[in-house]
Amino acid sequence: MKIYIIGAGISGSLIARELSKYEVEVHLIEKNPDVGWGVTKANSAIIHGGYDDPPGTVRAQFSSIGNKMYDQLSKELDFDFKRIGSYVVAFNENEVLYLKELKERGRKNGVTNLEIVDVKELKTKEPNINENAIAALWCPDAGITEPWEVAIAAIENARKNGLILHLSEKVVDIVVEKGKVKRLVTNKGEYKADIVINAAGLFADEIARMAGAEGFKIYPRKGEYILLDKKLNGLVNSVIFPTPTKTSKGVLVLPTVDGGILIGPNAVDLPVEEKSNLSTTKEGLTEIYGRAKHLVPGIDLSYTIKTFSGLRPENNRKDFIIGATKIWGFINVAGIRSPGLTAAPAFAKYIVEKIFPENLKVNLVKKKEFNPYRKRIPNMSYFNLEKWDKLVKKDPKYGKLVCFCNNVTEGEIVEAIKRGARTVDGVKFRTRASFGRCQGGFCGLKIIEILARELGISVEEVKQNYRNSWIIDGKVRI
């Protein structure tokens, strides 16, 4: 049986890994040059507690279950995951009433350890919170991670277990005969397909239309962010939410897994034709700064190292669209907005263990030799000096520092290239080189030089990320 997954974001990568446990031929097709470069690349990176989503929704069905799966998943795939907890902060009695509603909603969703704390207790854990806060909803299960790292790790593990990965390949048609999926057509070829799983993020509606499956519309909801320097590490210790609104969980303040501070997002609904609009605006950044400062007055924009935006795939049903369709063999995994990162491990398992046998009447056979483990690229942050010294003696490139902001060595960059990085961003998302304070200002050229050397190309051919994103078009001294 040949199974094709469209889209290598967090949904597609975890579904691919789940399917790689079975005796089937699994292909993952991604139109971008690397994995996790769509919706997965730019979001709040939170593993939500699971209390916020309305009971009875598909989001609520998978969110709290997915949350509980992250401890084991991070252990198997060796990615950063910190269960730091979250607070929803109230500033008046009406907001306290809403905290009680959220707590009850959480109980119905299976989240039973929520607690409403007074400002005195809140201040013991978050001393920098606005002094006008009066209470907060504490969720100890919430956590943080790096979504692209989860996707990369899942695909590395799936490939070890047989996944066939197609990058820079765009699906242009899906051939259906007598109500069944038959073939997949891309810009590079045509493939016989028994089952197609549509995890195409912002473009899932277009893929569904190709198959003639049930219609829905995906429109982009933009969220802007400001990343602050690690010098503010400790400003907050948990994920800090305001009391949510009807359209958004609000502007958050949270630590990143590597010690920075992230504030955002706002929520701006864009027309369907603006699925590539990743611009930031003065108005948007001003809005999130004001709202974040209301939660944590000590936020200082002079520590800004990057502003960016991400797009969430919102849909007219306001819920995940997950399941089999009227076209046999075509499965939708669409509208994966927040809390998609949290829910993804749960619905990946659901698709393989429920939809395949119950809706498609396909019973997959497990591989006896499946290996669930993947090891991260070595970094001195995770090694003691004695262990790192042994690594340097074995491979001196691990003793040559390239990125001074995040302590990334030449050995790590070479290992990232061996694992699939072909661009500067490919190296960045696998190692955090150029992710720090200088944003590649000091290490960028050295990374280009290493990429050119290891790939056997000229420095002029090295790209930042996408097609035609060359960085050098003349002679430079490196």
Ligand SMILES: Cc1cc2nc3c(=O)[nH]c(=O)nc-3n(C[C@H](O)[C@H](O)[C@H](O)COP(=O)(O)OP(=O)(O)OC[C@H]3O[C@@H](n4cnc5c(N)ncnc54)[C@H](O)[C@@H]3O)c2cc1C
Contents of the next structure:
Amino acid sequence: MKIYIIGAGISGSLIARELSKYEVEVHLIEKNPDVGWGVTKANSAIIHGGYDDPPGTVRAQFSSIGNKMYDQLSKELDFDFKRIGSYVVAFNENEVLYLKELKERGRKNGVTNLEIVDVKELKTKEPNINENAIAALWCPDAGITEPWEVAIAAIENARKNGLILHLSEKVVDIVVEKGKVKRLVTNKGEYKADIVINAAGLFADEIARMAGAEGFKIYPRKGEYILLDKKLNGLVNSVIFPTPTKTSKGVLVLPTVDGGILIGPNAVDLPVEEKSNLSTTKEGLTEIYGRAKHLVPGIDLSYTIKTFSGLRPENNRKDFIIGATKIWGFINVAGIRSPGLTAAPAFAKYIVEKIFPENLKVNLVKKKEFNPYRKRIPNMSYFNLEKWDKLVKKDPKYGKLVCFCNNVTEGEIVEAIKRGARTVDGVKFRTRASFGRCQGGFCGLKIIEILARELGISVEEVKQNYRNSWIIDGKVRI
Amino acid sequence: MRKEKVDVLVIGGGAAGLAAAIESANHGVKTILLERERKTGGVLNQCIHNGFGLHVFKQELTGPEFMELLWEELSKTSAIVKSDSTVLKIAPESKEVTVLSREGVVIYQVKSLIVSTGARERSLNNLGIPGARVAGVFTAGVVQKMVNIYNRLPGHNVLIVGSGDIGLIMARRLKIEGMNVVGVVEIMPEPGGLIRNVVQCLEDFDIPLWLSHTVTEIHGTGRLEGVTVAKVDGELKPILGTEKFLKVDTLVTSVGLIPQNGLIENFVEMDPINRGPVIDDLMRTSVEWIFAAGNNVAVHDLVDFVYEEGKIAGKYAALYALGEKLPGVKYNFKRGNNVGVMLPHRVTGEIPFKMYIRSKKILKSCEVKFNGKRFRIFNWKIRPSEMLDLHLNKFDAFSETTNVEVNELE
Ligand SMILES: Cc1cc2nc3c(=O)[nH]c(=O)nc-3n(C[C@H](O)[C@H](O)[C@H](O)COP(=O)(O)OP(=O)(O)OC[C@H]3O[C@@H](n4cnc5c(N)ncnc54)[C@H](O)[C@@H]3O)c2cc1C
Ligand SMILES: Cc1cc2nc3c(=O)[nH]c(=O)nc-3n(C[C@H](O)[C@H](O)[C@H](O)COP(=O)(O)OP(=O)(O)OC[C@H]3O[C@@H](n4cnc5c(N)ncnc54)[C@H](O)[C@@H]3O)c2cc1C
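Right, and the form predicted together with the named molecule of this protein, after the form predicted alone?
To see the whole picture, the full complex is given below, headed by that same chain.
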């Protein structure tokens, strides 16, 4: 039996890792040159408490379970996960009523440890909140992580356990015969496939159409962000939400795992043709600044590091579309909007443990030698200096700093390339080099040099990310 | 982890740090200079244009030539230079400095410390300009390094953002190396750099300068495909309807330098306007054993000034390490009318010193006053981009809090 997963976002990568626990041939096909560069790359990075999704939805079914799975998952895969908790802040009595509603919704979703706190308690933990706040809903379970790192880690671990990864390969057709999946066609070739799992993010509707499975449309809803410098560390200690409106959770203020402050997102619906439109806009940035400042007046844009945006894969059912279809062997993991990150570990397990045996009548056999552990690339913020000193003595490259803003050494960059980084962004997402305040001013050229050296290519051939993202044109004089 | 004792430790081997190490070693104390790059020299390495050294060496040198004079001077001293060595942190209570190099982690126990870590470039991303995130957007310093040190070009058609001296110099450099330099945009109504550079770098090379213009959007997927520029009004806001699209694959930004003080800003008194430590005429910070010099104190126009500061810091850090009692502060300066960047912030009144001031606005001509008393008239146009330097050797106009102002003359 051959299983093909389409899409190496958080969904596809966690499903791949789950399947790598079993005796079966699993392939993961990703059109980008690296993993985690789809929706998974740009979002709020919150592992939500699970209280806010409408009871009875598929979202609600998976998000509170997913949340609880993160402790174990982050231990096995050695990625950053911090359970810092979240507050939904109310500014008037109407909003306080809404907090009560949210608390009740949480109870229905199985989230029983929510608490409505008064402004005094809120202020002791979050002294920089707007003076006019009157109460807040405290959710101790909410956490933050680095979403692309989860995908990278899951895939590293799955590959150790046998996963076959195909990068820069795009699925263009799915051949179905007599109601069953037969073959998968990509821009590079054709493969015999028994089961295809559609985890293609914003493009899951196109993939479903290729298979002739029931129709749904995915349209992009943009969310813009501003990332602020570590200097503002401590401005907020937990995830701060405003009281939500009907359409969105609102603009949040939250710490990132490495100590910066993130504000955003807004919500702007884009036409279906614009699934690649990741540009930020003046209107959007102005809006999130205004809203974030209302929550936390100390927000100061002179500490801006960069702006970015993400696209939510929305569909008109406003819910995840997860499960088997009328085409035998074709499984949808589509419409994975927020809180997809939170829910992914739970639905990955559900697909393998429930859909496979119950809907497909496929009973996979567990591997005896599955190794659940993956170790992160060594990083100074997790080592004490004694330990780091020993590492340098073993490999002096760990003694050569390349990125001064985030303290990343040449050793880490070489290790990232060994593990699969092929581009500047590949290095950046694996090590945080050039992610800091100078945005590559000191280290950009050095990373290019190291990539060229390690990959045996010229510096002109090194790319920022995608195929046409060349950085250096050529020699000045020959 | 190895531990080592040293009298004076210098962090950063740019012009300031080299000068400081020379002077400190010349006072007979054990001096170590740490540089995080492979080579010392700092920004001088990549500044192959001339205009360095007029004040201190009385000749017009390129950056590397200036640097080599410092190396020569340094080689005659006992100072030890360690490159590829980055200071990770300073412990203010124990006076321990943690350093990472290929040798491992080393902890230096110091008597006094000189911080000369220079400045970094502000990146376009830091400005939050909306649009696509693409390859092909560089800071001027990165392109300068790419062209002058790596011998590589960044693209074909380039727009420069910012008309400070670095932006102007890079416009000329890229044109000479065969790129199509579409122009230079400057958000202010006046060029940021020296008039000499506007003439020699732009006018002589037919490169257009668009004043009161800014980049409002970045376009492209993968590599940069173009930018939108627009005229701005008096409040520097883009004027609707003036947008135009420029097809370029490269954007080079020169939008300011930011002093680097991450190592000390949490325990040394800082000046939010200079973005550097509060400093006295001995280049001493609020922590008596920590001295500072160079672009990390405030961004300087001329390497000569940086060099002089380094020498002062080197001398007093060495004397402190020798156990000499240094004079205390007697006079403080307070920013009055129109004073932007200003240093020093206070003085001992024991030695002649130089004061540097940047006016907040462009003035037709001006007078500098201390406590209401005129000290000097500048009979020419004054811009924020050019530092005024004042030589002071009499202190009678000063008081415990001395008001400094720069007034426009009619
Ligand atoms: C603004 C915003 C904020 C969010 N905040 C949160 C949050 O705080 N917490 C939370 O839990 N969730 C959040 N989410 C949701 C979460 O980010 C997503 O649910 C999740 O990342 C979706 O992952 P995915 O793997 O399904 O999709 P993706 O990450 O998009 O992965 C799909 C992959 O499929 C590939 N692909 C597509 N077509 C093809 C093809 N034809 N052939 C081969 N490969 C193909 C793509 O290149 C892509 O890599 C947020 C989302 C957004 C946009
Ligand atoms: C592009 C450009 C053009 C210029 N043109 C002229 C001109 O024509 N004429 C003129 O007189 N002046 C010019 N200047 C100004 C002058 O060159 C600078 O003011 C001067 O060289 C700055 O010296 P510095 O020592 O303060 O800083 P830098 O040269 O920046 O040196 C700082 C050093 O500290 C090191 N460092 C930082 N942090 C650490 C750490 N934690 N551990 C170890 N090392 C560290 C850095 O690697 C660097 O080498 C120009 C400057 C620039 C940028």
